[in-house]
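Coming up is one lone chain in C-alpha cells, specifically the form predicted on its own.
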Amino acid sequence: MSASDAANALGCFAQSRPLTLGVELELQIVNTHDYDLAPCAEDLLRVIKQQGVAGDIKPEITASMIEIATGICADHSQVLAELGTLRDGLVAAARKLNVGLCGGGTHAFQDWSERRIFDTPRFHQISELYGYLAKQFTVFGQHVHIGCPGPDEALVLLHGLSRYIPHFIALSASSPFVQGHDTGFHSARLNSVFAFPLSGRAPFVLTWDEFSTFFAKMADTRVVASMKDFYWDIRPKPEYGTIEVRVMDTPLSIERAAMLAAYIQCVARYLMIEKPFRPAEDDYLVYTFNRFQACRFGLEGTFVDPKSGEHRTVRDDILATLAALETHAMELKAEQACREARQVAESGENDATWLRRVLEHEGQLPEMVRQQCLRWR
C-alpha cells in the first residue's frame, strides 16, 4: 500500500464535541424452548425494518447476535434514555418472533460450531482468515466511544484510561460460563477475544504523526487494510473524533450499560483535566497481569499501581477512584450512575456473580438464560 493510500485507509481525526459519550451493545438472541442461541438477526431486521423501529439496529458476525448503538450523548441519562428506547423496540419485534434477547458476555451453553456467518462479504472475509476463530467470536460486548478535543488528545487520553482497564472489565463481568462450564472467570469472553493476532493494547505512540507512522507501516505489510482490523483493549476512532473502549462484557441490563458509560466518561474528564499522571510505556509491564486479575477474580482481584508498583484489590482502586472523580460526576450529572458503581463495588456482586447465584439456585442453565432475557426486559 502506497503511503498516500495508507493515509486515506486511516482517514483524518474528525472533530467531535469532547466527552460526548456513544455506546454500543452486542446482545444475544435465543430461542424460547430451550433459549439455546437462535440464528434469526436476519428475520429481527427484517421485522424491525417493517415496525419501523428508531436507532442504529444491525447484524453482527454470527445470526445470532444483533446490536444496537446510541447516538451521539450528552451524559448518562441521554444514554439510559436512548438504551431504553432502542430496548423496548428491539424486545418488540422480537416477541413478534417468539424469540427472546438477553445480556451477556457469553452464551452459557451454545455449541460454537452451530453458529452461522452472517451474510455479508466483510463477515466472510474474517471467516475466510480467522477460520473457526470466527464462529467462536460469537461473544457479546459493549463499546463506549468518549469525543475528543483533537487527535494528540486521544492517544494520551487512550494510554491513560488503560491504567483502568480492570475497572472496566470487573464492573462489566457477565461470561462465567462457556460451553456449558462454570470458566471459573468472571469475564471469560476476552480469552476469545485474545485469540485474535491483532488484539491486546495499542503501540504506546502519544502523537497523531506517530500513530500514521505505524499505521502506515502496518498497512505496507498488508497485513492490515483499516482500522477495524485491529481489536486492541482501546482503539482510535479517527472517523468519528473519538477513542474506543472494547473490553467490556455486555452486562444484563441497559442501567448497567448506561452506568459504566458514565463511569468511564468521569475517569476521561478527570486525565484531561487533572492530568493526574503522564502515560509512560513502562505503565504497560503490569497491564496484562492486572487484566487478567480483572478477568478471572473480578472485583476481587488483585490490582498492581503502574506507577508506585502497591498491591491492592481492584475493588479497593475502584473505591479510591470513584472519591476522585466526585466533581467530575457532578459536572457531567453522573452522580447517580458513580453511586450505582460504588454500590456494585462495595457489594462485591457483578453481573458474573449474579449469573452464579441464578444457577445455584435453579440448577439448570436454561433457566438462567430465561431469567437473563427477563433482566434485560
Given for the second form:
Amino acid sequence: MSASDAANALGCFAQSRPLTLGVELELQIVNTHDYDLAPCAEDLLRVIKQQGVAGDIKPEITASMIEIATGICADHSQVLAELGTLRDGLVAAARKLNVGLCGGGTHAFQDWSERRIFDTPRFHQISELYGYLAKQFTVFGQHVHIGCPGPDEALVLLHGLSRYIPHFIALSASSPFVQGHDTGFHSARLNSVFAFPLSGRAPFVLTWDEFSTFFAKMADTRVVASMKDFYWDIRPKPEYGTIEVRVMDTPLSIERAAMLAAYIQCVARYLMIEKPFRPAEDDYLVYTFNRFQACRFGLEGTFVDPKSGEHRTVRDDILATLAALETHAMELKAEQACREARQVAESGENDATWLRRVLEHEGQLPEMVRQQCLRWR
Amino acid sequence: MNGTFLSPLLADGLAWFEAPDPVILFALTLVFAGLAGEFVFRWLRLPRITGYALIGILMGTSGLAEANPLDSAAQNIVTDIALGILLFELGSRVRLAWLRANPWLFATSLAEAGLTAVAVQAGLVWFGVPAPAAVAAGLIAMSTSPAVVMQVTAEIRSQGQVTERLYVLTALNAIYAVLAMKFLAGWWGFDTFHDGGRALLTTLYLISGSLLMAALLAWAVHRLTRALDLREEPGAAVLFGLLLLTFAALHLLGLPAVLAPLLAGILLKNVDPRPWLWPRHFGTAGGVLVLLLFVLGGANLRWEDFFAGGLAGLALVGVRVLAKVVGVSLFARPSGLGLRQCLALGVALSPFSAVALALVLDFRVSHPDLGAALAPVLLSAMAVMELLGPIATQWSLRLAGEVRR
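Based on the form predicted on its own presented above, generate the structure block for the form predicted in complex with the partner chain.
Below, the chain from earlier opens the complete complex, with every other chain and molecule after it.
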C-alpha cells in the first residue's frame, strides 16, 4: 500500500461542532425463558423497520446483540431524550417478539461457543480472522463521540482524556460476571478487549501529520486497513470529526448512559478550555495500572496521578474532578448529570455493585438478568 | 451329526422367539432403541425419536410387543409421567404477557387451528367420509404433538422466534382440540341428539376441573421448589410422584389427561415471573421415560396402519400441513414474522400424535359408529406422522436457522 493509499484509507478529519455528543450503546437480547442470550437481532430489526422507529439501530457481530446510536446531540437532555425514544421503540418491538433487552457489559452466563455470527461479509471475515475471540467478544459497550474543532485538537483531547479513563470505567462498570462466574472485577468486559492484538491506547502523537505517518506505516505492514481495525480505548474517528471513548460498559439504564456521556463532555470542555495539564508520553506510565485498578476494584480502585505520582482512590479523583467541572457543567447544562455522577461516586454503588447485590438476594443468575431487563425499560 | 448337535439350541432359539423372556426383551428394547436413536441422530442427522419409534414399530409388527413385560398399568405409568413432563414443560414456555403484547400471535393461533379444522373436514368429506365424522377429524387434526415438539426442540436446542411460537401455538391448539372435541361429544350425546346445554356444561366442567387440578399441581411444584432443587434427583422424584397423583385424580374425575399438566405449566410461568430452571425432561430419568413413550407409541402401530386410511389418510396429512402453513402466514407481517419463518413454523407444527390419539380413542368409545368411520383415516395419518413429524419439525427449525447443534 502506498502512502497516498494509506492517507485515503485514513481519510480527512471531518468538520464537527466542538463538544457535540454522540452515544452508541450495544445491547443484549435475551429470551424470557431462562434469560440466556437469544439470537433475535434480525427479527428485532425487521419489526423495528415495520414500526418505523426513528433513529439508528444496527446489528452487531453476534446475533444476540443490537446497537443503538443517537444523532449529533448538543447536551445531556438531548442525549437522554434520543436514547429514550430509541429505547421505547426497541422495547416495544422486543415485547412483540417475547424477548428481553438489557444493558450490562457482559451477559452473566452465556456460553461463548454457542454464539452465532450475524450474517454479513465483514462479520464473517472478522470471525475467520480472530477465531473464538470474535465469539468471545460478545461483550457490550458504550461509545461516546466528542466533536473536535480540528484534527490536532482531537489528538490533544484524546491524550488528555486518557488520564480520566479510570473514571469512565468505574462509573459505567456493569460486567462482574463472565460465563456464569463472578470474576471479582467490576468490569470484566475490558479483559476480552485486551485479547485483541490492536487494543490498548493510541500512540502518543499530538498532530494529525504525525498520526497520518503512523497510520501509513501501520498500513504498510498490512496489519491494518482502516481505523476500524484499531480497538483502542480512545480513537479518532476522522469521518465524524470526533474522538470516540470506548472503555465504558453499557450501563443498565439509559439514564446512566446519558450521565456518562455528559460527564465526558464536561471533562472534554474542561481540558479544551482550561488546559489544566499538558499531555505527555510519561502520563502513560501509570495508564495500564490505573485502568486495571478501575476494572478490578471500581470506584475503590487506586488511582495514581500521572503528574504528581500521588495515590488516591478513583472515587476521590472523580469527586475532585467534579468540583473542577462546575462551571463547565453549567455551560453545558449538565448539572443534573454531574449530580448523578457525584452520587454514584459518593455511594460507591455502580451497576456492577447493583448486579452483585441482586444476585446475592436472588441466588440465581437468570433471575438477575430478568431484573436487568426490568431496569432497562 | 451336526443336526443332533445344533437342533436343541435351534429349538431353544425358536422357542424363545415364540415366547420370549419378557425381561430380556425389555432389556433388548432399551438397548436397541437407544442405539437406533443415536444412530439416526448421528449418522442420518434425524431426530432420535424417529429411531425410538422405528424400534417400536418393528416390535409391534413382529409381534414381540405382545411379550412386553410392562403390563398396561405399568405402560400407563410410563406414558403418563413422560407425557406429563413434556406437557408441563411446554406449558412453562407459554408467556401470556406475550399474547397480550402481540395480539396478532393469538390471531395466528386461531387462524392456524381454525383453518386446519375446516380444511381437513372439507378434504375428508370430499373423500367420502361422512360429514359428522369429518368434523370430528378436523377438530382432532388441529392439535400438534406436544411430545414431539418438546423432544425435538430440546434435542437440537433450537432457539428463536419460530421455536418460541411453535411452543405457544402447540400449547394453544392442544387446548382447542380437547375442548372442542369434548364440546362436540357433549353436544352429540350418545345418540347424536343435539344438546347444547349439556355440551356447554361438560365443557365448563372440563375447564374448571382441569384448572383446579392444574392450580393444585402448580402450587405443589411451587412449594416443592422452595424445599428441593428440581435439578437434583429427589426433586425430580417428587415431581414425578405429583404428576402421577394428578393423573390418578384426573382419571377419577373423568377429566382429560392433557389439559391439567399443560395448564399447570402455564400457571407456574405466569403467576411467578422468575425464570423456572430445570434440566430438560427433568434429567436423565425423565429422558428414559420419554424414550419409552415413543417406543411404546411405535409399538402400538402395525405396518397395516399406514395404509388403513388409504388415500384419505395421506390427503389428510398434506391438507393439514398446508392449512397450518397458510394459517401462520395470514398474520405474519403484523405479528412480526418473516416469510421463510412462516413456512418453517407451519411445517414444524405438523407432528400429530399423543393428544390426537387420546381424542380418537375417547371418541371411539363415546361414538362407536362415527369413531369407526374416522379412526382408520386418523390412525394412518398418525402412523405416517409418527415417522415424518419429528423429521419435519427438525427440518423446519434448521430452515429457520434456529438450531444450535
